[in-house]
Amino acid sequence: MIQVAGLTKAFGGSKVLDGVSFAVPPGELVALMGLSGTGKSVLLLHIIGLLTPDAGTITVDGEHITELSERKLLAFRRKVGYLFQDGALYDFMTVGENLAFPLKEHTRLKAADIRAKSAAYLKMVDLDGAADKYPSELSGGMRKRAALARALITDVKVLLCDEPTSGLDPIRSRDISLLIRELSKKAGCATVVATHDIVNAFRIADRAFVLDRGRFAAQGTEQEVRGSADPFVKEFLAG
C-alpha cells in the first residue's frame, strides 16, 4: 500500500531524510520512533503529498503521488486519514459535526446517512453521547479518540497518526495507542504512527523503524530491534 524509495529531504542545507526506503502493506502497522526533530512527521508530511522530496518516489496504492497535479493530489488525500498530534478538530463545530465534515466533502451520503455513521463511529471509539460537545469540553484522550474517528470514517486505505500519545497520562496513552491498533486491524489499512513513546510503539506495531541522522539506525520486530548493535539505537531504547 505504501512504497517509499530513497526519500532524500533537507531544509536550508541541513539533510532531515537521507535516502530512507521502506514498504508498508494494507493491514500493517508500523512505528517510526526516534528523537524529537530527526524527521518522523516530515517522512508522514511527505507520504500525505504535503511535502515533496529532493530525491526519490512515494507510491501508494499504485499512486506516484511525488507526480501528481495538485488535483489529483486532493482526490489522492481522500484514501488517507491523518491523526495530527494534537488532534486539530475544529473548535468552532461539535464533535459530531467534526465527523460529519469529511463525510460532506468528500461523499454523497444523505444527511441521516451521515448522522448515522458519525454517531457509529463515535460509538466505535467510546464517544457515544458527545456528539454535542465542543473539543473544549472534552478531555485529552476524548479529543484523540474523537479524532482517530475522524480520520477514519471516510474509510480510508492508509492511516498516519503524529504523535498520538503526546501530552496524554500512561493510561490514556496504552488505551489511545492500542484503539489504534484495533481500529487499524479492522479498517485493514496501512499504518504508520510516528512516535518516541517506545513502550506504546512496541505494545501495537508488527515492525518498529528507528530514524537516526536521517537514516534507519534499526528495523524489524521488537526482538530485531532490541537486538541492534547500533549505539544509537541502544541508548534511544535505554531512555
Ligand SMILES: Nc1ncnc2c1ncn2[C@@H]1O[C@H](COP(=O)(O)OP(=O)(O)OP(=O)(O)O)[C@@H](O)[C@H]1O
The other form holds:
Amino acid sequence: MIQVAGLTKAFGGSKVLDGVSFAVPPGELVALMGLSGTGKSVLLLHIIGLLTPDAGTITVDGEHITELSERKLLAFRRKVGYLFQDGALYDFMTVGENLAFPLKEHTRLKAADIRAKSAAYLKMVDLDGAADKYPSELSGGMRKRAALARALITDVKVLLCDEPTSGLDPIRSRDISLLIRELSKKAGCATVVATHDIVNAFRIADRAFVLDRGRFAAQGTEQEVRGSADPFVKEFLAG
Ligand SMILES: Nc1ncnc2c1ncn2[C@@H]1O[C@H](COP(=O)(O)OP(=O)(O)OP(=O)(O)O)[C@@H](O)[C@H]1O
Ligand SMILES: [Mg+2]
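Structure of the form predicted together with this ligand, given the form predicted on its own:
Everything in the complex follows now, all chains and molecules, and the chain you saw is the first one.
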C-alpha cells in the first residue's frame, strides 16, 4: 500500500532523510521511531504529499504521488487519514462538526447519513455523548480519540499517526495506542505511527523502524530491533 524508495530530503543544506526505503502492505502497522528532530514528521508529510522529495519515489495505493497534479493530490488524500502531532481538531467546531467535516468535503453523503456516521465513529472511540462539545472542553486523551475518529471516517486505506501519545499519561498513552491498533486493523489500513514512545511503539507495531541520521539504523520485529548491534539503536532503546 505504501512504497517509499530512496527518499532523500534536505532543508537548507542539511540532509534530514538520506535514501530511506520501506514498504507497508495493507493491514500492517509499523512504528517509526527516532529522536526528536530526526525526520519522522518529515517522512509522514511526504507520504501525503505535503512535502516533495529531493530524490526518490513514493507510491501509495499504486499512485506515484510525486507525479500527481494538485487536483489529483487532493483526491488522493481522501484515502489517507492523518493524525497530526498536535491533534489538530478545529477549535471553532464541535466534535460532531469536526467528524462531519471530511465527510462533507470528500463524500456525497446526505446530512442524515453524515450525522449517523459521525455518531458511529464517536462511539467507536468511546466518545458518544461528546458530539456537541468543543475541543477545548475535552481532555487531551479525548481530543486524540476524536482526532483518530476523524482521521478514519472517510474509510481510509492508509493511516498516519504523528506522536499519538505525546502529552498523555502512561495509561492514556497505552489506551490510544491500543485503539489505533484495533481500529486500523479493523479497517485494514496500512498504518505508520511516528513516535519516540518506545514502550507503546513495540506494544502495537508489527514492525518498527529506527531512524537515525537520515537512515534506518534498525528495522524489523521488536526482537530484531532489540537485538540490533547498532550503537545508536542500543542507546535509544536503553533510554
Ligand atoms: N518545513 C521545514 N523547513 C525547514 N526545516 C524543516 C522543515 N520541516 C522540518 N524541518 C527540519 O527537519 C528536521 C526533522 O524534523 P521533524 O519534524 O521531521 O522531526 P521529528 O522526528 O518529527 O521530531 P519530533 O519527535 O520532535 O516531532 C528538523 O531539523 C527540522 O527542523
Ligand atoms: Mg515530529
